[in-house]
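Have a look below at one chain only, the form predicted on its own, in structure tokens format.
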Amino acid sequence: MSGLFITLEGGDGSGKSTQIAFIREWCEERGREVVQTFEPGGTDFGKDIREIVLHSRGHITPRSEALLYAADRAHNIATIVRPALERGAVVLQDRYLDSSVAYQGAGRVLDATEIRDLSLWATEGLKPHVTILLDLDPAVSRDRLAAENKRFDRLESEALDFHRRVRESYLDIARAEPERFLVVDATLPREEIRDRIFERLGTLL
């Protein structure tokens, strides 16, 4: 059996680990063995890099960021996604490189192509079965955060501008690679996005 790499993309705010848990109960009950991730921090040495780049006070430069980010996901790939992958696991990943593209290439406005060679690179060149892009204003995500009374961390403190040059990354990256993404409108019932992910994820499995 192969194995299934599934990553969800999108901004704070936007359902993906409501979204993930949907997807893992539903491919348990079919059977599959599930690994869960996410980045930044889905391991020991990936969590001291999250507290640099979500949590740390001061200056990081933007180049700098990418590094630590490119750090973080070469050692969850290795360590965690590739083994998973090659037992025939289904992966699901909260955030991946297209998460760099936006988030340090767009956000950041460093050259998309570098960031996303750099993160092609430290994973020897791994990309996602599918990607499940939830879209979502940026002035909504705002609003979701404010309402869960959350602290906002690095990157969520950033402007609006910020965030909505993140948006239209994401939405760039997916009308390029159409056979990889799926873009679901994050305002729809959690359910019927639900639905929308099984529909795709129903033809891989």
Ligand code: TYD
The other form holds:
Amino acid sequence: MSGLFITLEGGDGSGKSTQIAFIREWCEERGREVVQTFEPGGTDFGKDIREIVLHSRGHITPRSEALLYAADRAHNIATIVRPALERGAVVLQDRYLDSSVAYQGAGRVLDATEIRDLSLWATEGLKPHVTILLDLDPAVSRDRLAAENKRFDRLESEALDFHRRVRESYLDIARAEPERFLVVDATLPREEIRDRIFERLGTLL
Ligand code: TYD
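Alright, leaving the form predicted on its own aside, put up the form predicted together with the named molecule.
Now the full complex is given, and it begins with the chain already shown.
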């Protein structure tokens, strides 16, 4: 597999989409094919799963939620990401398995190793080459979302404590795999975040 698989992680409102747009342009200027995708919902099948997992009004048990994200992931990886990487493309993905470890593992208090193994089974073991974590205090994230006047989805509606566990889990994963992760303070100006990301990616492209 000759492509480059880059994932972006971070709390809601941490600015992932802005940075993805910067990275996309930068890779394209270097003549690389870029495939952009996201989880949950990057495929047609995934859109249905996204609707259930983010907007279902009834209660969803934590294990069921974990399986829904894993099902979405399995399909996204098999039908979009692997074919793109085999062509040599750069894949830019908004959220991947670290989201499940952080939200379903730490957030929903499921076993982090089991959640990770579930995702690795779903994706036949595909790991990103680089993961960019945009680290943000959940209280700041909440203010940013409130300012956008957006309707909160099921996960966004969780209490601050849930989001604090998510943040700590992300930072733990990043500490455990420093060669894969670049952690950037999401309160920095967007151009500064962009430059730090470019510095890291420059060695890989
Ligand atoms: P989305 O609107 O895509 O969030 P964002 O724009 O912040 O990336 O919604 C995805 C939500 O799903 C987000 O709150 C995080 C959550 N999520 C999980 O709980 N587990 C997962 O495995 C993934 C991929 C997302």
